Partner chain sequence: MTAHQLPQDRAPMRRYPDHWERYSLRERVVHWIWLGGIALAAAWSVSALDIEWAFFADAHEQAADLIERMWPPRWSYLPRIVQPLIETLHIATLGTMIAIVFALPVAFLAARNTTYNQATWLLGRAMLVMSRSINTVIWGLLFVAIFGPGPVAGICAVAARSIGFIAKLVAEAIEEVDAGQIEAAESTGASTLQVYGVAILPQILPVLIGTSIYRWDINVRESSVLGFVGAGGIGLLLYASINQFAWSQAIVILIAILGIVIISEALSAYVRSRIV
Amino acid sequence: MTTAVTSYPSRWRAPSIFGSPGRRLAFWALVAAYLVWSLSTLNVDTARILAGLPRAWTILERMVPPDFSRWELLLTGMVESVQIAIAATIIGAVLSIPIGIAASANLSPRPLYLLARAFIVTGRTFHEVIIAIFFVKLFGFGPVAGLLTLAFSSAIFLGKMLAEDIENMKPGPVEAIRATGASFGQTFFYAVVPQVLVKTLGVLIYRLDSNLRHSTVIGIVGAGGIGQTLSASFSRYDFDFASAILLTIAAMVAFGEWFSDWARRRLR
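If we look at the form predicted together with the partner chain, what structure does this chain have alone?
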């Protein structure tokens, strides 16, 4: 209703995620300060980096074309990786069931629950390669160490996911089955399993896929699979063979991802 001439501001700045210009400035100052600090403490050798650039080109040149002539060695390594992944997924799945039940707040008694959760947190923290090196020390070089590594980390991952599914299920059917006089085991198989099965199978397939990825890397500490072959080819400056291995790994991982997506979509 005001008819008086209002004066509109002529300056306007887009609102930013930082809230105010001051906070935005502070953010970038912080980033800059961090860069200065980190780069100075890392004592980055600029000369070596500059020397590395032409070397990168040489390595790239030697990687092309990839050398598939030693395909038998490549195939043996890949097959071993796949075997490690499959066996580890199955063993891990079996072990994950007690872990998952123990780590569900609604099924397991409090002390056991806390113990299982602590176990999961600790186990998840360590990278597969760290776990692998321990199994290598215990069981010697070779695929057994790799198998146990991935079985261990799969059991923890699958156990954690299972526990979350169990905690999120509907309590009603559990109550109803218990009210019929069913035992714990019967209640578990009649009221819990049907509710979590499909989701758990999906997670299992996902884990098979990620075990396939991990199985290519644990060989670096001697735990079998294609990673061992790859690591050796790098240390021998066998870059054309290394690129052949890398391409094969990429192809297999891409296939694994596609397969896992396809299989999970098929689960109703």
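Structure of the form predicted on its own, please, following the form predicted together with the partner chain?
There are no partners or other molecules in what follows, just the one chain.
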């Protein structure tokens, strides 16, 4: 009597999310069909694109070499962008504390929680450029509009991340502090803060890095900083100076990225 030998696969493979090869093929066929349909509705003018290529080459030629002769104007714009980013991060961090507490289901009453979550969702709906346009209309061109834009966006972002950290923390320390008859403030400072402080500082540094990049973008719509200088240089067809501004922005963003990585590694 022979015993049947069951053969098992020698390699483990993750199960497919589609269930079968036919479903996978149908899914990618639908994706391809959707892409073809989307591109067909864009009304891309090939002749216009081809006509613009020589102009693009002309602009690139005029951007070389970069003109750093007006370094005072360049430095003023860069310092203003950095000031906007740092001040907005600090203001946003302060405003995010009550928002994060209110948006935490395990700390705030249900009506306040729903109201805070609705505020966060509404605030995250609008991009920084749209918010900057709104503040420029209210307060005019300049760094005030940029500061308010990034402070508002930072408060929404940091508040959401703080609320997520508070909801995911261990409930044991909170229950132990409450059992001693501690007030809400004492419970927050002695049970909540020690659990979320390191993560919050890491997110805060990341947001500072993001604000450095955003401060250069919102300036294009008139919200101050080096972006406003860049927009003016393009409007005057001053492409060599615009090239110098772009290189300076790239250097600033690269430094901000390095500092953010270094600071977050130190916090681990």
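Residue numbers count along the first chain shown, from 1. It should be emphasised that the depicted structure is a prediction, and the values quoted were computed from it without experimental measurement. Note that the rigid core is defined as the largest set of C-alphas that superpose within 1.5 Å between two forms.
- Superposition of the core reveals a Cα shift of less than 2 Å for residue 247 between these two forms.
- A displacement of 2 angstroms or greater separates the C-alpha positions of residue 26 between these two forms, with the rigid core held in common.
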